[in-house]
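The chain below stands alone, shown as structure tokens; this is the form predicted on its own.
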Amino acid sequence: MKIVEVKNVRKQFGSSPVLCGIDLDVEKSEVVVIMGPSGSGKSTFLRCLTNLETPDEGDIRIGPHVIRINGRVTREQKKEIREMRKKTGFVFQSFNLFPHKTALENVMEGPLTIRNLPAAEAREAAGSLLEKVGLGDRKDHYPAQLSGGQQQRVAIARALSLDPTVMLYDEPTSALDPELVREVLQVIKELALEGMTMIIVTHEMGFAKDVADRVIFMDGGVIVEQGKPEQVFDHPQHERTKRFLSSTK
């Protein structure tokens, strides 16, 4: 069952393209990993797919909500864009945490505000995913007391904590000291485990061996190559993939 489909979505900033017509359908429970050099388009992609960024062009469904866009957002689409962002978890480079609020409020943030759950059910709901990111004994601490793995992980709790149809997450390790980036994958590839359907954009070649179904390697704003991890690693087919992986080793 798909759970995601993109088709022909375009962006540009001013004279540039960045997104020159891109499909993709995603399954449930499948990981699939964008990986490719900076400026090919990746976390426009994953931006665009919530409307954090407004394509130029594009249809995308997620679960049952559709937004078909051709140069302006109507308001009847903005309402569809709520719905969509409710079940669909955003994991960012920079942890966005609320600073002035615990580990356990800022996982609490998105039930009471969004889903309207009582606060006592909010809150044991929250401890409940902190203690799965291995959190649990840090709940009443503030950002500013934890590690960047551990805010990472915290913020992964509050993507969690609107219950998604799909994750997506934004090279979720490249503002961490490399001695931090294991904790964070971890939780990623547990969640991989459980049947998580997930969109990863990430340099962690290693990581992305491991973890994805599907590896889709972008350059240029368009999808370049995709296959299964070891059909895109051991035996790729175009010279720019070639060179690419060449280079990250």
Given for the second form:
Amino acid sequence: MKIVEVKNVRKQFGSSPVLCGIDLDVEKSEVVVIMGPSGSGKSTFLRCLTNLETPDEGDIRIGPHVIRINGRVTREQKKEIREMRKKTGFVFQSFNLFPHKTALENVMEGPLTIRNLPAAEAREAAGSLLEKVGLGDRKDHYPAQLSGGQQQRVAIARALSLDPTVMLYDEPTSALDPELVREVLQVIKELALEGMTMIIVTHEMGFAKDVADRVIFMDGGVIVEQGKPEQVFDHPQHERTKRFLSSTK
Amino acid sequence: MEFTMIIDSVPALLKASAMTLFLSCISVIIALVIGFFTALIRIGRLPVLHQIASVYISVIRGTPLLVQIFVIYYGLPQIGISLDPISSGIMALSLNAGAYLSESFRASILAVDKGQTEAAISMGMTYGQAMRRIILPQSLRIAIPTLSNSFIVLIKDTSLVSVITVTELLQMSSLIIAKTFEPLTIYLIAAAIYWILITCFTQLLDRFERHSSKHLAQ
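Can you give me the structure for the form predicted together with the partner chain, which would complement the form predicted on its own we have just seen?
What follows is the whole complex; the chain from before opens it.
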């Protein structure tokens, strides 16, 4: 069953094209890793999926929510985009935790504001999500009192708080010190084992080999190559993929 | 120097200080409301209102407060709007401070990291929800030091409304001096009272700033 269906997403910044018609289907429980050199459009593509960046055109379906964009976004579409976002967990490179709220309050925010859950119920749900990411003992800490890895794990718990049908990660470990990368990847891997559908933009090759069902290599705003991790990493078909892989070895 | 004369003048000065405090507090509250909404209007670029807000801020910041007071008190009656001295004073002070506060609010809202809005709307919040729950609480903390400045200026500026016969601290001091011929002492007492008022005010805001920054403590 396809959870995500994307057709012909195009985006231009000024006169320079960033996305030149991207198609992507993601099956339920599939883990898709998107790789590529910086400026290849992978982050922009991920942001276009939930309209954090509005594509110039393209059809996007996530779960039951369909957005067809061609030029201006209408009022009805904005509503549909909000509904789509409620079901899509987004994890940012720079965490973007709410600094004036504790870890627990960060995770409660969505259920409280979006779902109007009673505080006690939201508190309990948020507590168990923090346990799940291994931060049960950090509930009342403010983001400034947490390490980068801990902050990103809170951010993942926050993204999970509205029971997303798909999780999107925009370079979740790029802002972390090397020794903190593992704890975050471990949490993502556990989610993969639980069957969460995920699209992950990352530079962590080892992680991609380990967790991804499919690796997509993007360059110049197009998908150059995709396939099983061993296929893309060990037997890349395209010159650009080969060059990228050898440059990162 | 007649010591008893000075003692006798203190109750009157304190009563006039109450007027100064009253003018300051009412004007601060109105100015906060004006400043807050004009800031939102300008950030949201609401059509028409946005232009009106910009003209308002430009005119207020580009003209002296004393002129604004005269226009409101002496000028407006000519087109049928007569306000008593106290109302005129409050109107001038709050319109004036509102323009400055508006800029403080605007800057502090824009100073909140863009990622905060993105995180909020990526959960499915509306722009309004993101503003209310995430952006404004953070921008308020950023705004406090500049708000503090504007409040200090506002308290001092209440002395200007003495020119339209509001019996606040400065006006009362002058009245007492006319009877006692003790300008140095009386004006120094007036200065001391201003200083105490303003110090109390800044202490209050400092405490508020510390309170709202507690999440930043390591």
